[in-house]
Amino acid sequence: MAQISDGATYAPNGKPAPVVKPGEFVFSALGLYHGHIYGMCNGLIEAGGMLKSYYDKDPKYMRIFAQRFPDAKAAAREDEILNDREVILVAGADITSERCALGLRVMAAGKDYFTDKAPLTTLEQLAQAREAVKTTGRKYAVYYSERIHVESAVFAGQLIEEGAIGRVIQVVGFGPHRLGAAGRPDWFFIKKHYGGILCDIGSHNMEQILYYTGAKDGRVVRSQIANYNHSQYPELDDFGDAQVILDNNASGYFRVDWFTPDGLQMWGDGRLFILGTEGFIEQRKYMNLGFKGSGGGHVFLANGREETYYHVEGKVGFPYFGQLILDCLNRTENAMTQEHAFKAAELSLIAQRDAVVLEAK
């Protein structure tokens, strides 16, 4: 397995599982700044979507996108896509602070919006997005890829639905990432643009805590951020963690950081521990430490009946994308409810806003 340098270049490929006929679901891409756009488009194409066109104001990102998706058409400007009546959904991975404004334009044009995480960077933007969803009736879907585009995460959800560990009472997640600073754009290190570490990669973990516990809401008990070892980037949070109590009295904790060492085979040893009343599940999402080439998709289960290891890479698939396509066509909410997507963002923003700053000594 080749070493993946950083999470921004991680774009999983799954098996085609179309839920629509060719040409029945047409989408475009706007805002190509983050590499997650490739995973977003991969997932929609594998579910039967047709990528018609793409645009970014930066020609560099246009060229890169054209290499990845040569069958799509380069648009001359944004409104060419927004005014295209054939386009049902617009996928976007703009600069994080610009994602909400793009979404507002997309929804005002009568199209559903599918944005990379973090979906926005302020509570004011969140209020605007909620109001726009209400007034336009369009979707503001979010690519929380560390659950919806990771087979171990999908499989863990299926085990929980089957009752394998009883009622979930705690979720603990670890989301380390490799910084790869030389390959990051300038905006990545400016807090008003990326939102802070708990807003950014922390939103993955907050979404998973809500999902696996089945909670609708929660409160942040404590959160912390720090810049321990990157003084050359004074606005970067290189560490963050948060603890939440959910509305069903389950609890969650996560830690995120930019300290993945260069010797690790993957951009981050992402793990998630789910404690239930009748057992527990551990996910080793992208690798198994100490086993080069082991790939991802490692799930460990222990309950009253068994102690089992599952290697699910290439076996589970990514049902979210087909569900999202059908949700857009049928105006349903099977892939992810709008409130769930927004609540994960809201709690992440609160955690970032209220975080205690730990000073590097």
Second form
2 protein chains.
Amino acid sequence: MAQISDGATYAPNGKPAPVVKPGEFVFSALGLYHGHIYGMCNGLIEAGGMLKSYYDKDPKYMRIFAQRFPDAKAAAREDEILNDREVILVAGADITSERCALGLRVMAAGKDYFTDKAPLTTLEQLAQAREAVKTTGRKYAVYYSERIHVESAVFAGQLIEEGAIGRVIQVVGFGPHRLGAAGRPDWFFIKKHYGGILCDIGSHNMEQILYYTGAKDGRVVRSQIANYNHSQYPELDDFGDAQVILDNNASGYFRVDWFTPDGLQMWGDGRLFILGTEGFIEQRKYMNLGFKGSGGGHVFLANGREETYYHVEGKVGFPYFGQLILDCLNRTENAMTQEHAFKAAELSLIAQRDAVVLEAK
Amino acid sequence: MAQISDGATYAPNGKPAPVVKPGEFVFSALGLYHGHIYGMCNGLIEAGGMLKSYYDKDPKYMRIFAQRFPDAKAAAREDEILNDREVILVAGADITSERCALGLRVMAAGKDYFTDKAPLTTLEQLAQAREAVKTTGRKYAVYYSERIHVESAVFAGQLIEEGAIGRVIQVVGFGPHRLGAAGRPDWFFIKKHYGGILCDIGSHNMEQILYYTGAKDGRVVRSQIANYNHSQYPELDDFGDAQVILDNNASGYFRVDWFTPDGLQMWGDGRLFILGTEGFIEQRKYMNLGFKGSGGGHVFLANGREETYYHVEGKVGFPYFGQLILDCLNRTENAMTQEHAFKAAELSLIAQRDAVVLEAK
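Form predicted on its own done, so how does the form predicted in complex with another copy of the chain look?
Below: every chain and molecule of the assembly, starting with the one above.
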């Protein structure tokens, strides 16, 4: 698939690493609004999942999906998938504000749910999702792609696990994105649908802050949003940032924005800086600024022994997907705990709700 | 001079670019505690200043200074310099908490004062310094070296001036430093002397936030300090960060810390990220992470037309010093306004005063 400009269809190809035999893990796709659905399905297929069927009420998205996954079956209605007893998990990238309702239907039908981030847009939805997980025993997994589907992010986690930088004390993330407004659907600019920038792309960074600090909870101590330069879209937050104190007193700060300029080689120069007591790590996730064609997967490590540049593109893979499949089959939580997935969403929603609005001057 | 590990004697050599004839601008050095004094004198000499004399009550610092500037005269007492009618400006890098008192004496003697940052350690001192500037008509200039004595920082300012990234909406800075505790004097670890990390190295970043956003004032909306990993120095802040909203509703965030690990090629991987409405700039001030021997002066620009890596080391120079000399002679404010220098200090002091303490867990 050709790379397009806005990152909405970022769907990296990893090395196939099946964790199950063909047919052991059957899944379907429901809600195809956001291009992340391709990456989600890719990842599961590479890990051995069988994509059986897909459905969206918009024929346009059905056509695009059919071209991408010709072996899967176009379902006639959502029910056809929900009633299919062979389907273990439903992957969905519905309009953000509809993702929770879809998840409730999926879990009520006895299936695990794997949704694009942000997984929901209100704290009320979050309470419903938490309750449904409890009553159905099903999973509400979230595709926080900027960590689980980015090799530099996976590798950084492995370095920290090995103790390469000691105890993590701070995480700073930049999540710039290209707006590509012409290619965006109308709902993308309506706050009740996309949830605000901190709820939406902010959730990637909130998840990473929790993950790399090893924290289970945190407090949002400051958050801000602005529409600095897009008055034609009055409900768009083109800028947002948030600061979090974790339950282990590490801290996190991130900025997200829609200001990636057209001259940049990629839709966003996503970065993550992890400061530890014994060293630090920088990730340049999708590109190495100033070097066109540099690809993704740039990890820089400095500690007491070394200063090293690792280019890990194509070398690390994406263990999340195989772990998720096995978690569904074995009812474990190795890919990501349910509480972690919800906590990242919760903190993002709180950051959005409490954000100070910086007026453009 | 050999590069040492902790950055305290960072003193880059620029291209000599005299703005005055020999002997037209005579200055002296008083208070030689911090190695920044070498950079301050270097810069003024390259711009045509004549270093006449120097004094510190500690003979150790007198000896080191004499080796560095053999043409200057060792004064016997502070008064010898203060009473020298030929001396127009006194450069000083006293213990931080003593810098204001020295400045008051210098200005009372009818001379301009050029102090290392942080220029003072309390808001009371700041009020005294402001008052003395008013009553004496002299200057209390500040060596915010991370901008005025760093070529990437100067060049970034020129790019912004030319409109390369539109209107600046956010500045994020990282000011990591190597502790090199063994080489530090005792006062360095005593808060009433060094002022706290946000007052001290934070002032560099506060100044840059004001400068690059083009703001005249700001509000500190969040600041934090911690001693995460140096319990042997209970008054050391080894971590600090602060967030500021400027009077033009741009914002700034910075982190400073003493966690540069020994494996890093340089005392700190100083960075600055400037986000504009039409593009962004990244500075890697002293090194290019992962590439040993890369030197300083790395500037990355992306906007609607280009994504460009500029390596400006040795190409830009340090116009601040010549401007300061001419400002002293002509009573202008082209190098930096007095209010800007004081405002950066004021916001740093407020950030320090109001900082939430994150306890190590």
